[in-house]
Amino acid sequence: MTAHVSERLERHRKFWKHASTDRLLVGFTIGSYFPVHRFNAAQGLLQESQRIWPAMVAVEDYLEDYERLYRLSEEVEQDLFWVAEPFTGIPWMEAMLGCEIRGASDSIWAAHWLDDLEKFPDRIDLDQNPWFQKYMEFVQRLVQHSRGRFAVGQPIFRGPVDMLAALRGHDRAVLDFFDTPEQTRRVLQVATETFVETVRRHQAAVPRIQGGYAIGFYDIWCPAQAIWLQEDSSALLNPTMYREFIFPLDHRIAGTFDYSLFHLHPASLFVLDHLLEMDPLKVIQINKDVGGPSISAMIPTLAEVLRRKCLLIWGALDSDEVAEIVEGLSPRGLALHLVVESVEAAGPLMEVIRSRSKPS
């Protein structure tokens, strides 16, 4: 079973402030390392080509699977305070710009429809757009369902240029900051305000737990309201493109609470140094991809990480994998969110974590 709340709680308190601390913040995601698989309410969106409207998603039908998925973490011992939050398989925000969202065999997905940038609005009204109620009625009835057991948090919001390039296409998102430079600033200054609003509104929505919030999707509690990001499509960009267009709009995002967290993948890397240089922001978080850069590679990039900013590394690891990281890095300021199949799974991985781990 997992630790007392008040030990849980002071393990974070130790991570935010980079605290001497016998080991790392530790947590586990049981089931399906894809979120649209860990619930069955969502199965049969998962039709080829098949168009997802707001109505389609009955808030009820997946009250189940929270539930379900909230007590599976309750079994497991960890540090970490599992969160609910609105269906994580609707890609939201670039449903509320627009996008068709359509349905396949793994996955949900948002097709590209802004043919002329001249046609994007200057304002998304979140009052009249379908999808952001669609959003709010899971914020306010997983609030009610909770009881106050768990957090109600933020799910996968992308970023400013993950957005325009849903909106584009990948190839012509790429082109538009050499073709129409400003024009392509407007769409971005829209799609950061209104994934900024949106978070507002949920978080004003939402109420304290444990005295604190929580970040979504990774688990972590936090002592006043918090806000998340990521920026996937960056790998598209070189350094000095990301600095001149996207860089002030993921700090505009970064600052808009206390808290905040960073995703990336290993191979958006090369945008690290810029935003080890956002004040605003508290958390990297960076994935530990299959396929991608062994740990053993990553060790020196996660340990000057470290250095300036607290780290969440996320991943289906195994033992060694966890090994070197509790042997490699420093515990403070550093998490460690684990997917793993089963509740059986997650006890051999803690254990190598507190056979290994020495305080610091």
Given for the second form:
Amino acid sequence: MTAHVSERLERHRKFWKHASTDRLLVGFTIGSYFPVHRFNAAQGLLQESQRIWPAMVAVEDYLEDYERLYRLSEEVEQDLFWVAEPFTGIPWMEAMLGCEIRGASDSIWAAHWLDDLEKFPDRIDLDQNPWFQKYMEFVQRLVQHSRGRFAVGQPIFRGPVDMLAALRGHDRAVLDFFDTPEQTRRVLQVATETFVETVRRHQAAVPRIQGGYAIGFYDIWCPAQAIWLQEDSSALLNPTMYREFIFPLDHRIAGTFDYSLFHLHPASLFVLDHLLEMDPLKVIQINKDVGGPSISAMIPTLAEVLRRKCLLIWGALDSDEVAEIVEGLSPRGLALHLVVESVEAAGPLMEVIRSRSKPS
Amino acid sequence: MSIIDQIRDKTAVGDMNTVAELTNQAIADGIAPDDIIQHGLIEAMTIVGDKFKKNEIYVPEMLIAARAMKTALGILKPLMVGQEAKRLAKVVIGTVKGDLHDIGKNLVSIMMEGAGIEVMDLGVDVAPEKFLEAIKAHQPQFLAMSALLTTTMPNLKTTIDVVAEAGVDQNLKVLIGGAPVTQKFADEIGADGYADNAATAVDAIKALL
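Compare with the form predicted on its own: the form predicted together with the partner chain:
Every chain and every other molecule in the complex is listed next, the one we just looked at coming first.
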């Protein structure tokens, strides 16, 4: 049975303050590791090479899936509050920047199109952008459907370097930093402003929930508006490039609101020192990826993050890995979001957390 | 410093324009194209691979070095018509069906070419039947495949099974890689080799030769 809302909120407040607590903040996503598989309404989009247009994404068709996922989340004992986001399988930012969106058997992807950086506009007019209109249609309909039961948060949005890679292709994007640094900066800047403006408009359209807002996808409640980003393609840069070109843009995004989160894969941990210096950034989220490294190998890095920021660990972890986290890290400022196949699979993991935790 | 040593050093730091100038100069000086490749370009990419393995350089430095190497090869290849360049091995490479992430595969291709391995790159989202067709057509010693997603990892095994069932060259070795792929997974699906990054892919090929 899930704890009372006030207790869950109190755990969130302690998380944000790095306050003393009896255990870490914990929550679950039930179902597939891959968001696109959690939505029955999206299955028609998963056809090889099919071009997807905004009109093909019918918001009404997704409401049944949202309702099912919300109810499922309520069956699990957890601290986190389920958050609805505009269908996160769509690469929204890439679509708004002009990439063709295409289906595949297991995913939806953005095709790169920008063969010449000079062709990129100085501004994306969101009011005339059909993918932005579809995005906001999702936000507004979800707010209506929620009736105050759950928050409507931001889905996965790729950050500036990810957007550049989507526009240009990975190899070309990396070479751009050497060959045409000023044009590259311009494209990155426009992408950044589009990101910020989209989240601003999203946040302006959603009401408070439990007196605050929420970080979509990760389901973390926060006392004020929030923004989050990822830069998976930073793994293709070197630390100097990240610092010179991307850090100021990520800093700008993280500083948009009082609460912010940065998603990282272990492959991009080389930018961690920069992120730890990013003052407005509140949470660093690190995935436990299937290919490693192991939790035990990451514990020293995770502990370093916790000394300076809040930390969220996300992944499909087993009970041994959960025990390693609980026993190896302070619960102050620490959250764990576990992906499990069923409601039944969550219980034993929760038990590990409860039984092994030591107050701090 | 000899001109070949200069080509090696400038290639290793990705100075494409200087490499082009030096290559043209070496040709004008009567140096054999194959010597330029073996002692300039391949040695340069060996240096790059070693530095990458030691985390002394990152992907961008590798990419610009590869571009410099390709620039030189573009100048040298027309001069080598009718001459067989010395090749360490021949590899058919691609990302598996459903996987569109190609930079890892591209880096592996670059490092293999830089090590004197002939690479037949089938690109991304390659169906098992297409791999099989290429194996029959090119008769490589190696099939190299990558998967970046856990959802596409099973297609590594599917491809291995399709190739095995077709009964093509029994000496064909299969090498796999990609972010979620591990040595354990490679062992489980019957791959002959596994590499966790582009530089070690070349080592894996050499170990299997």
